[in-house]
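Take a look at this single chain, the form predicted on its own, given in structure tokens.
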Amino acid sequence: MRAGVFDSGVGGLTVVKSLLEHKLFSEIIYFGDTARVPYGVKDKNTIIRYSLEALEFFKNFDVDIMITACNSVSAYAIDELRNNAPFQISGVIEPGVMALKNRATSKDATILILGTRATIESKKYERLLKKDGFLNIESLSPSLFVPIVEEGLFEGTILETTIQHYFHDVKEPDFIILGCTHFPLIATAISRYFPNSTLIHSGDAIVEFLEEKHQMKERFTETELKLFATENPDGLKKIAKLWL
């Protein structure tokens, strides 16, 4: 079973780490288009463009599955890619609200959703909370914390008082959905400020949903990791060395 993951930088090797840990393909061919990152403040358009040029490169492979890690991929281009695929395709948006439905015990549960600005603007995770009975519902875009994670800022003095500044006004909710690969680098801190929310993040919801919407229930033993990336690949090799 071989699994295509595609990011627009190096923040999808978050969901491979579930992936890799969870033991559920043989290979895992990881693409980040690191030379025209990020995605988050780019338009429809454009996001559906680099997204299908990303299926032309896995097309060269000969993968089961194509995992877009990019939350604004799978707000903006899901359908597309669907429709071009000769391969399964998995956004992350749908397995983020099925992990959060399988964890809450009410409707009336609070929810903060963080995203980059193309995820929250398209209000994909909204529109699918809300369809499922969800109302109490806040969205913010905290555009800093990229920026902050890539530069290996995971815990510290800047990486707090930016969370004070995006957070100091919001009520503590009941579940936060990490709606940005690069987040769960972070989740620790973000935790530290609401002790008592839940986290959904990415990579754990992706595998929770293969196994149930997908039945992969089969186990391997070893799994080949192959890192390309648009732009410094030996970047991308050093910073899953880091995360990984």
Ligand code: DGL
The other form holds:
Amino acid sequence: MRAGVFDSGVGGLTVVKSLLEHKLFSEIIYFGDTARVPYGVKDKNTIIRYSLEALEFFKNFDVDIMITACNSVSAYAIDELRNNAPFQISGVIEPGVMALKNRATSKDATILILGTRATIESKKYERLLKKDGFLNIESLSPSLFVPIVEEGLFEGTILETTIQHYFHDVKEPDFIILGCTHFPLIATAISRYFPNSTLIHSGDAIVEFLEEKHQMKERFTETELKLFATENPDGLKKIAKLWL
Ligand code: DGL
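Please could you give me the other form, the form predicted in complex with this ligand, since above is the form predicted on its own?
Below is the whole assembly, all chains and molecules, this chain first.
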């Protein structure tokens, strides 16, 4: 079983980490559009265009499924990808909503969605959650989190100050959806600020989703990981070595 994993840059490696831990694939082809990251500040048509280009890249490989390990792509380009792909397509938003549903014991649960501007403006998480009866939803786009993660500042004063800046008037929610694949890397600091909130991580969510919805029960002893980037592939490989 082969997967193509697509992200705007390096953030999707947090999803790859979960896929590797659960040994769901014999091969993972990772494609990060590092030359054009971030996607989260771009408009819908641009995100769709870039995503369809990534789809063409994966057509060169014999993949069974393409996972868009980018919430911004999952927010805007899933239908276009599905309409043009010869293989299955999975985003991370439906899995995130499913993971929350699996954990919430009440529809009254309070939910904070964190994502890029594109993800939050698309209202995709919100729509799906409301359809499932969740009504206590707040959305926030802490844009500075992405460059902070890209800089590798996973702890320290800059991160703490930025968290304080975005969260100071937010009431501690029952659930926080990390609706950006960069955010799991600062999950420890987020949990320190909101110690009683349950965090929903796109990587764990996609694993649960593939097991439940795609009936993926097979486990592989080894996963071959191939990394590709539109710019500075050595940088991506270095980060992969550090994070994975
Ligand atoms: N990986 C992207 C996401 O999950 C965040 C970075 C970006 O803005 O491209 O939305």
